[in-house]
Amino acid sequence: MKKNLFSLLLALGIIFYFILTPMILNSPILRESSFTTLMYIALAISLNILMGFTGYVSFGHVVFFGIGGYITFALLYYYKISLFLALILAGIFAALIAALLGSVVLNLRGAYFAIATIGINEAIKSLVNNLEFLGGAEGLFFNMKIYKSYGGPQNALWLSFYLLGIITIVVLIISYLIKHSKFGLGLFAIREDEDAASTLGVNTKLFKTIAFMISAFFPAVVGGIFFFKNGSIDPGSAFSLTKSVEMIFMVMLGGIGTILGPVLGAITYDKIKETLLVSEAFKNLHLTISGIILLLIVLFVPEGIIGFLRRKIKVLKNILD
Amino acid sequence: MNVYIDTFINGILIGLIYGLAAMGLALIWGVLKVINLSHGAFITLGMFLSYLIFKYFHIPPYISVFFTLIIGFILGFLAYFISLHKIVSHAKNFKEYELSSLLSTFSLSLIITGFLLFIFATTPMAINLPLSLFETKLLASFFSIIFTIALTLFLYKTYMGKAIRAVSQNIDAAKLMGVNTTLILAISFAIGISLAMAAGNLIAMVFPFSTLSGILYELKSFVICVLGGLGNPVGTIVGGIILGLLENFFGLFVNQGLVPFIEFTILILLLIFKPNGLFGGSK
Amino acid sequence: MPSILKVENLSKKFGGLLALNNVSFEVKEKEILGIIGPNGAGKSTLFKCITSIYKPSSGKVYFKEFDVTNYPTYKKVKMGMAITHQIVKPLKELSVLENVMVGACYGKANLSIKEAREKALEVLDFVGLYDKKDLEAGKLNVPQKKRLEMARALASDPELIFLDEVLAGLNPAEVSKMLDVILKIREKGITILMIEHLMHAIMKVSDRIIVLDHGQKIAEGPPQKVAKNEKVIEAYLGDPKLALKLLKEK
């Protein structure tokens, strides 16, 4: 399995490119666009651990992004604890929620699981909408003073960016380690045939739950960083169903179950979106065009960029993953 | 006491409207085993069609609904061949079929919603008929009952309807019996979309709406399908009525804003304990 | 010989149907115990109840003296049971090698991924699938898939292996190859519990045979004796002449 090290290194290289260019050029504009790209990459890789490795397609995965965002935000807002601690707490809390929810919804298969995850996201969104201390439908706003302890707003923005970069690298490496571990082999067995996996000795319930927890932890941390940087949070942007489907889209686009796939998928998706949004002709129709592209991919390249390359170019078959 | 009677009547009426909105989703889910994520977008499309017909031709929604049914059928038929046919015939296994169909119907929804946003933005719209809110609700509920009866008769009394039910129960067996399954799937999808648009067309005369309204009805439709099961239109209507009553009675005791939270909690509990619907067999 | 598996009064109801009715038996260490019976006699149900794929309605299962009745399937596998499926269940998009590695990683063997690879290659060689190791498991033909089932089970280092109609659908040459493999498994000291339709084959390899009919055990004993049993001839073979013919072949 060492041969797949190439894909990991390539993915790392890509991520470093997005971290280093804004840093070297000291460009806030590049930093902002890189921030979005890195966020997409981290989210796609996280989801892939559940969707690609384990075979459970969560349509409401953004719920963990939102939960992480709210926990981080509330901890900073009310208790003024340090950002790092808040992020870790947010990740752990989201993972615990995933364990709790997972123990019931992971018994559902296929489309029923998908619908249940949409339901969870909507339920939590509606709950948050009605919690006074989380600001209800309007959400919460930071007082600019909060950034003071991080060296002012400018520094805080850079800090968020670097934190996101680190998290993206960590989630990539974890995804690689899982894929090539005994645990990962168990997950893939579950993806292929859950009943067969259990008759081969895999503790399917435990494994699915752990995969769900890992794939919930990272979006929560990313959500925390995003809303810290954003300075405000509201239920609509924290629990947006569109973002959920975007995550699935990126994984599909790049290549489900692979290491490099979610990275390529996220970058490509980001580029498509950016191009559509700035182009005069397509700006107002970008949703329609995204829809058409998504449809074309689902119909004609369901195996994603990686799968397509592996199929077309023999040399890449054993290298790309 | 009066409050409870009002709540009850209102719950039934709203429930009938919700049931109407969910009918198309239930049909497609039951026959094609596809959870149609473009359902809400087609409901919205129906709303705007209703609005435009009223605005330019002064034809009220309760008349234009028949026209919308036809347009919906044609669009649905096309949509099947554009977004689903290839997946139906090429998917390697059910898991892949499920995922691909979720994504392809979601992309349909993006296409439609994007188009509507392009033209109408998110401006709230309303159709002002010389009728009271209660009267429009009554009218829409009336249509809901008519549609339920018509769809039930169609599914149980006509050859085509029986073929649709056969395909929904066992597509391979139906194929062996000489049923043209592709045609049946396409027609079922077309009817489902046609019903979604008709529902939108009628709802537009009851409540104000915008390009983003459809998704609300789509989410409610999930709950209704899980409540009422996928077997028959009567189940869907009953599911709708249960949801309507729940919403209205919960609204009396808790903050109205928490109603969706309760709804979706019910959805998740039902999925876990009663995946075949409240009236279906247990897991 | 001590017994490795003991089944006590096992019953299974599906709705109103009694698929398994008070079945009791023991499996001795290192023996091959065959289970036969007409279609619908409850043979596969028996396997599934022993391995917790189905939850038995009543009765007990002891494995190596432990009461394992309510253990989940994976736990039983970890203790040393290995399961094959009548309807093959390859992990389709994983390679043949990876399929076998799952067995080695998660069965009683409980190997690390590196050791599992070694073990898997060894077992693939043993069942004759070595040259297919990098193929996607879904692309194997049926006899190969059956051998893959065996390989996965063997890779787990089992003490007791459940073979559910591994000979069904094979041609005579493949059957005799598979029988060789089965005998070789026994030589390794692994106890075998097998369901089979091919009378001739199972008579040849089994030390003892249990006959099920309508969910009940109607006979138990060495192959020769069982085949002569009136009840068996009547219930299972239906045709006494056929039974005699089978005996002669033996």
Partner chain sequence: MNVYIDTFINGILIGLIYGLAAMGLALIWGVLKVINLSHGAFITLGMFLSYLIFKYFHIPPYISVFFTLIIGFILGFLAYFISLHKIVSHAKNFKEYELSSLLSTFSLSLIITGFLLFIFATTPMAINLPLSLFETKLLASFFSIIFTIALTLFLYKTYMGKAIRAVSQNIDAAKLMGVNTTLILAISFAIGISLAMAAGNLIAMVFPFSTLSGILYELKSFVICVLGGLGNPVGTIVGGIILGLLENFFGLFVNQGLVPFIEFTILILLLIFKPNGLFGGSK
Contents of the next structure:
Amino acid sequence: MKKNLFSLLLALGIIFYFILTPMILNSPILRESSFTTLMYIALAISLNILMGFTGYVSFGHVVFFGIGGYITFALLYYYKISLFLALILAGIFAALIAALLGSVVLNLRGAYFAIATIGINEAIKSLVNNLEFLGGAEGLFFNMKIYKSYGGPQNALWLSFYLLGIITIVVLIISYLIKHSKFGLGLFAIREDEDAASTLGVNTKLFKTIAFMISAFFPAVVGGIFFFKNGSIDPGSAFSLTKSVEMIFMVMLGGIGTILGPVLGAITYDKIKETLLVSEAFKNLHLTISGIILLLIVLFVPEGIIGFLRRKIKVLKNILD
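Switching conditions: you have the form predicted together with the partner chain, so give me the form predicted on its own.
A single chain, with no partners or molecules, comes next.
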């Protein structure tokens, strides 16, 4: 239990660092930088619940980020309801969509599942592109008056940051609780050998569907916060496959199926991307370089940062998870 608790507390400490530093220093620049990092962490953890615990690799997981963004944006844009209620409704709607989609795509395995998730994302992106009430290809834009209820645009930026910090903490704790529960054991059994798990009495279809729903809820909420903060949304930014690839990269870089891994993977990827984007030589090649790094990880360090540290530093072997 000490091992499990150490990783959780360390991950929480890292997240609190990114939340508290901009608050203490009252720095908008640090707030924006930390917002991106926290968003990556939350997305990586949410994908890890599906990919890390069940072994199902979703290349279209950004679809829930986009769905959550559009549901939240539309509810605020047309009905002026509370942001908090809109985020919850967006998360629930995304989870229900995941349950519906899961009844079909979770019967697929391996590359077939991955390809199906890409197809779903592109299909929904095309659908939104042709829905006039969602702004079509141009998307929707907030009138600045909408932020009056939240103390004005500047206060809304801080509110978005606080909400993202809270949801990041929540998804981390839920991930921890799932992993160290009977439900989590069932998910790991599915990952190791789904047929054997079914033979041993695990309701594989139900377990996979629940994991899919949970992993869909949080990206939807994060998407709602992100586009509320931005004040605009369009299909290209809401359903970008690049973000799905980034999520997979972060999970694998940190350590698939671990608690601390997605946190470290997200921070590392954020720093790599930040460094490459400010470089004249590499600013347009950050995805290519990330792909090369991912290939090297798969070939030489499949257990990610966490596994590498456990293998190389003996004292960490029994405390990192």
